[in-house]
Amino acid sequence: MSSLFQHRDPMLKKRDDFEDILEERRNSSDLRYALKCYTPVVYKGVTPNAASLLKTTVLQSDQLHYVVDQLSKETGVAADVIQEEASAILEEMAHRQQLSTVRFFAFTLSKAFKALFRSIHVNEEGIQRLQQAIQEHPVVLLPSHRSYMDFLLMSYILYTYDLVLPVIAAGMDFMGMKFVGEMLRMSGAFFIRRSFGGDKLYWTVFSEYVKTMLRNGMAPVEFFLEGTRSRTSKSLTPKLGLLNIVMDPFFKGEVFDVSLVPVSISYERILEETLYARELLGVPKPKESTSGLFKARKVLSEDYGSIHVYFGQPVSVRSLAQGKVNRCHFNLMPRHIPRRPSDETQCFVNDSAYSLVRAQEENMVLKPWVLLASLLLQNQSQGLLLDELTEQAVWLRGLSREYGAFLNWPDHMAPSEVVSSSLSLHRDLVKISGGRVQLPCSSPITEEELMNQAVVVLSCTSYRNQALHVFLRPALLASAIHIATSAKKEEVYNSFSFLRNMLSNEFILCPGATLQDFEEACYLLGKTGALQMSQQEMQVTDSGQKTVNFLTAMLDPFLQGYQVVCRYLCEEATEALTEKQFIPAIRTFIVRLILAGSLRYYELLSSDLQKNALAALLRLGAIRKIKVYVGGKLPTQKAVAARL
């Protein structure tokens, strides 16, 4: 069983070295940096920044003309009127990149980044690979998304290394920010609606805009595979719309290849940590505004540690599709006629999306605090003595490295110094009293006290979650061994398969890879001496008990959360309730249980966990959606029936 993973032992994976791009900024003029000679190498000699030409090409495209004619026939509206509407959509959407604005951002961001961060580390080899890819094929940049800072950071890095600046898909929320919205547009952002519904014209303008940029190689296209920022620091289920669009020119033979570049951005301390925690507890997200941006200036006096940005290996769509997608059927119909992707194509795009998010995860750089947060969350009630915490962190450092974690632990420092430094950076989340370190959580008496403590816990879980991809598969196996009715391998595999299926809304688990995940988990637990396996049975070793206990404790809050949602739906939800009613109702139920002392995990209050549990129960058929009539009309919200 272990032979499958012997050749891809995560410990043997070579990763690039990093350089700190802020070091030079601290020692030279920011103005000179902003005004430097900027002549990036482009794709096959294409002239960059041809924004007006791009608009003309989109409006004259065969696909747009076809859709305009179809809509005119369907609605009876003159084609000229619909064409004007398309032009207005494009005007609202399109970027207008200007070098003067880029230089302004280069200067401003240099000042801000030096104030906020100790260092910004970038893998130079990744930059060199990207530079090569940009010259050969259209490039799509796919960064992870944990902070508002991500897309600014990406453009800043590419400008620093004299690479072509990307054109970035941004939400319409930013366009509403006075002055800032236009500045973002002039630095390369194009604005799209969060959802298009069935708006064929909008979809056509949008997809043609992106495909025209790719076909002509005007600039790398950048978007977030997850669609939105992760408030939990876990990777989100990838959205497939934009990935479908960027692969389409290859499927139709309009370009020889497209290079997809996964980028992993790791923050030692997240700027929005408290904001995210409050959002997960039901506090509405503040509206993006210029005044809000200026009010947030006080963060410039805080220390947010370091950032690591890892540009992964460019992934060739041509190589990915080899033997998986038959491109012949794309020639059976004129290219300009829109068509839904076939099941084969959709399956390929879905599998590719999961693989790309996994590539992002594997190149995430974990800081020591991620390990400390994991340990403190498992010892919330009593905390740990400082020496004990250091000892446990050193043990966990070894385990995480064995499992292939990309860990940034400064080995030249004594472990006690590393731990003290991490605790100091995150002092808002811990209290140290009498040599004991713990999260500031006492037995809450009121709901307000509970919510204040929950903000701290959810902030900590966002750091613990950064390491979940490292421990997930062994943790699923450890939990499966715990719940299986016997030590038989088949029995354990069935339990593993059930848990994996149930939690597939929660984590990035590639479809159809249950057996591979099981074998990888067996290999990793066996490799670290925690598991003994024969042909038929598997047993946890005495020396492996500590590892298995840690792993099961890591997944326990998620399993408890799903259990509580089931309990609520069975005991409390006596009638159907809308999805909108579900989150506040389950939150009230959990608050009651915690205040009564019958539940100990504050992270169960996270709306993310609650929504994932509901989605899993719907997918597994444990509950169902029904349409209900209110006042003779169908409501926009579908109701959730608690039981079949």
Given for the second form:
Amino acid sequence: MSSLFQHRDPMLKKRDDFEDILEERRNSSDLRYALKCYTPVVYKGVTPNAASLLKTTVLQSDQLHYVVDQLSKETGVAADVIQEEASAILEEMAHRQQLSTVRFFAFTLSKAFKALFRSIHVNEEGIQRLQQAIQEHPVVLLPSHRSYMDFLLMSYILYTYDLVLPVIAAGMDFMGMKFVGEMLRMSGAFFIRRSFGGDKLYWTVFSEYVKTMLRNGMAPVEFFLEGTRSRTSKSLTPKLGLLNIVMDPFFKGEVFDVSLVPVSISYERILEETLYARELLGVPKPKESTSGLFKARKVLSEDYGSIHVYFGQPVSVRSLAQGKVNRCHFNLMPRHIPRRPSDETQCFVNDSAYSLVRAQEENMVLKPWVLLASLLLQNQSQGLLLDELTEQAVWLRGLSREYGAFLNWPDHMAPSEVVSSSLSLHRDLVKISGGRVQLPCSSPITEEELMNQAVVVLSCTSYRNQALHVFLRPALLASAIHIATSAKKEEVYNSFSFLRNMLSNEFILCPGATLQDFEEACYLLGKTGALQMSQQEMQVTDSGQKTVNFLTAMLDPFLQGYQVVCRYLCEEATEALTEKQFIPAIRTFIVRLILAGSLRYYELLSSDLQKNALAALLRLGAIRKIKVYVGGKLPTQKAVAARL
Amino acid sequence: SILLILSQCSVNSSVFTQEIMKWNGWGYSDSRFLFNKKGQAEFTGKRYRLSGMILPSLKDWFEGTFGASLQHKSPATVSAIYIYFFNAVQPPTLNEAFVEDLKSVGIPFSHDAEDRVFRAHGHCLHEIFALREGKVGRVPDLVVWPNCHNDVVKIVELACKHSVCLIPYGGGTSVSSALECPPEETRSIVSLDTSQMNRILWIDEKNLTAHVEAGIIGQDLERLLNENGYCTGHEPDSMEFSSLGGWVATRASGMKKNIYGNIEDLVVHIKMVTPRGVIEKSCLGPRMSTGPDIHHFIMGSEGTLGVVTEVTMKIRPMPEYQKYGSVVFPNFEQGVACLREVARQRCAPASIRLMDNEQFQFGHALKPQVSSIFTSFLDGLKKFYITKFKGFDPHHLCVATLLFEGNREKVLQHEKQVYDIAAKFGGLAAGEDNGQRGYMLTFVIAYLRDLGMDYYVIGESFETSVPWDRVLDICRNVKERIIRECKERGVQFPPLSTCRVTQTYDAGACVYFYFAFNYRGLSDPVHVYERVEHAAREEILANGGSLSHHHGVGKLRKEWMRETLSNVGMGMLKSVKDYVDPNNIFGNRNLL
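Mind sharing the form predicted together with the partner chain? What's above is the form predicted on its own.
Then the entire complex follows, led off by the chain already shown.
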């Protein structure tokens, strides 16, 4: 959408250099570091005593009073009773950041990080930009979310660089871990319930709490646009609630501007790797509990490689909204009366959210293993000879750089060394025998065998997925050319548009940017010589066949997956089906197909893909949701589904 | 200058106000700021309290605030003589038939270049800047001086008959490009100068009204009424030069509106000459329920419908007692909260104004040299008390100036009430003197822009009205926007961006913004200035402010009228214009 994120040639993207912050930790006292003098610069317009007055300000706000009065009139409950309730909600929610706890974390995390990771790389220029932004305007930090580690890591980095510690919107599930929950609260987390859709009072307290912190400018507010940790390493469709809240003070003129800072956190090896895979395969997520966390201590003995944290360019809400949101619309009603955002505003917030997630994606650092995983997944059955793998990886390195990937490939090392060190870090996921590297999957007989192998495959896909955003648009085009009935540009565009539309629950594809994505894809494929374009026709060149094959293969599991879901709905599903039944049923269906040898992608067992496919079909109107007495039922419209 | 004045009608002396006024700057020719040989600022002339005084701290403030230097001068490049006698002004396009008829009805007129240029502009920055550079655009082709209502009727009839464009001219203090001649106008443009219609026709002491010709200048009206023991109490900042007709045509507002009301509250009856004939009501009833008030088509019509010739307005006995006052607040937020409370309790004095910190410092820079060691010692003591003892931060504190009027006892009572409220918001009484100086500055501040322009500094003020709950937000955001825009547009020095709250209402306040910057290094400073002002206005509108509180729309702010009034609203105004003036005789193209 916005030119702020547009780069015509991805090769020209300028990115900052990294510094390893663990290096100093390894050379000096952690205790002294934890007790260092900490005097961050603050927002120039900060309200004095903002922190101590925070709760009072929220509880006495016009916004809250209005809603309390309204609820009292609606329900007949006395206003002070509701006000009490509001007070209790705030108590449950609010953070209690204190420096001593922060120092405790600074100390313990130093120890833990040194044990777990080889290095934590941070772009210092990004830190400097952030420091500047913090002084100028209220700041919102928007990190990507791949691990529980994310927000501790963020606070740790800000503490290291003497920046104001953020207050972080965290899911209530953390509160289950009593002691840890309180510790997190004291380090700056505030807790929100996972769902509170209709609860006006809760919503008001919550949004007022966040807005007050922004208006006062006491600390950056941090939350995860994706709403939850991505189990697949693909970016998730952004949630708009909090983004709406943090933009609101700008729309209403309560602050001059708000800076949004996308932060990309890339893990070489994710702590929760197999946990996620299990979850996607249907083993339910273990409830967060303190004892569970301590069991996780064994992870401390493992090597999780390095982390890269990239603080992106701060994005001014004011510039984003320029010409898109008419702030005059907020003139005609007192600002404390809650109102549904207008369509114009909704649309703007949605577009912004997508652009911000894209900005996160762009600055994700890709390790060589990501390329290896992509290649190994495409050669699951036979695997690749080590030399072949190295050769292919070098080829893919070139291609991904052409496409603008932020690849962290140690160029000073021989490619074979790079490959072998990557393989050794991820030795749990690969099998090397007789110079042949492959994923450990060999025609399973039982469902249990299959599931065990699928865990490994899904772990691998989570690495491949990290690179998807780089190849996605060209891959859509490659697949579009493949399925189009002719080489006519128009035909190809139609196929592209169809695929893009269908997969837009799966990947981050900005709404309304089809043409732009198409052009970008054409440009990239054309630039690398894989595609020849005349006025009307587009043709894959001989030399481009390899690229195009790779790209189509990358998207193939997803297309297969959607097909299988359709097949299931057409062939197997009885007249109507509840949402709850869907996942287990389709899983059984796919297991059967794989065991019978008629389906080769284990990753189709991922409930993420199945849910996305269902959502897409729902959105496209191929299936319909009907509210019956018990839950939603999904009748299919076979005609549309059959087109897939 | 040469005036072509026909003999039948005697032209009143005030046609010559033009003689004692600057032609390319503000106000009287004898009154101006300058830096003397010692580098000290002084204000020349004898007309104001500040006249003849040395202002020792102005230079430092001026250089410090703008990064300007007395070494870098940018004087007006052209002398008057150049403009007038070397054909810089286009020769007039005269409508001979109209001129002939004008002669035959005996109304004085002139097509002298100086007279025409003088009436071709108001006091927007770009207008004055152009004059200083000797650039003159389209100017009126002819100036006429009607002497009374009937003269105006004749002129308008002739204009209709001969298809001539009329632009009414009162005091020439417009700041909305309202007096600019539309360059696309092909007809002969006639400036209708109302200055000769300057009599008080009658005073009705029973009803406390006066019937006045609309060309009268504010200070003359007040002086003449004062001689009879009365006043209107209408004191816009421009009252030395602006006219009654101009006030009506722009919906003017006076400093003391809290007691006397704005122009719409003061007016009882209006007579206006339009191409369709004369519009007026049939009686002097104080209020009527007779459909929409036709006065409200006239007030704010900005010369697009006709010429206001006579006005009956309310008068009051002169106040028995006046007292100035001032309050210092620890910060602007507290000051606004106090003004809001004063408005809530409806106990606003005749005038109450709140300056932000930058303006407070500016006001400080205009303090004249103190005459005795004692006063200087006292000043030092005051400063010590406020900043050290009371702990006010000199970079945050701000000042409200007050003016009370009425009978002595009530004034003192009222004063106490207001100071008590102020105390609740941390306000400290800061003396009469500061208050009085604040109001005096109102009249000399306009002269200061000319001084700035001599040293590469250009600036302007603009205003808005806004609901109470948005006052602080709009002040912060607009000031910030100005600073940002200046930076983005290549201004090399930080600008002065400041504001004050000048009027309180039940539901909101009037806010004034002042903005000036050093334009050294810019190739087209006026363009930069205009873009910044434009951005500031957008910011005002986006923050719930109005397009204008009392300056009017003119041509400067026309582009926002539709979104301000809605399509239907525009259509209503348009249809009135179409009915009243179908041939666009009053063709200044303001407003719509």
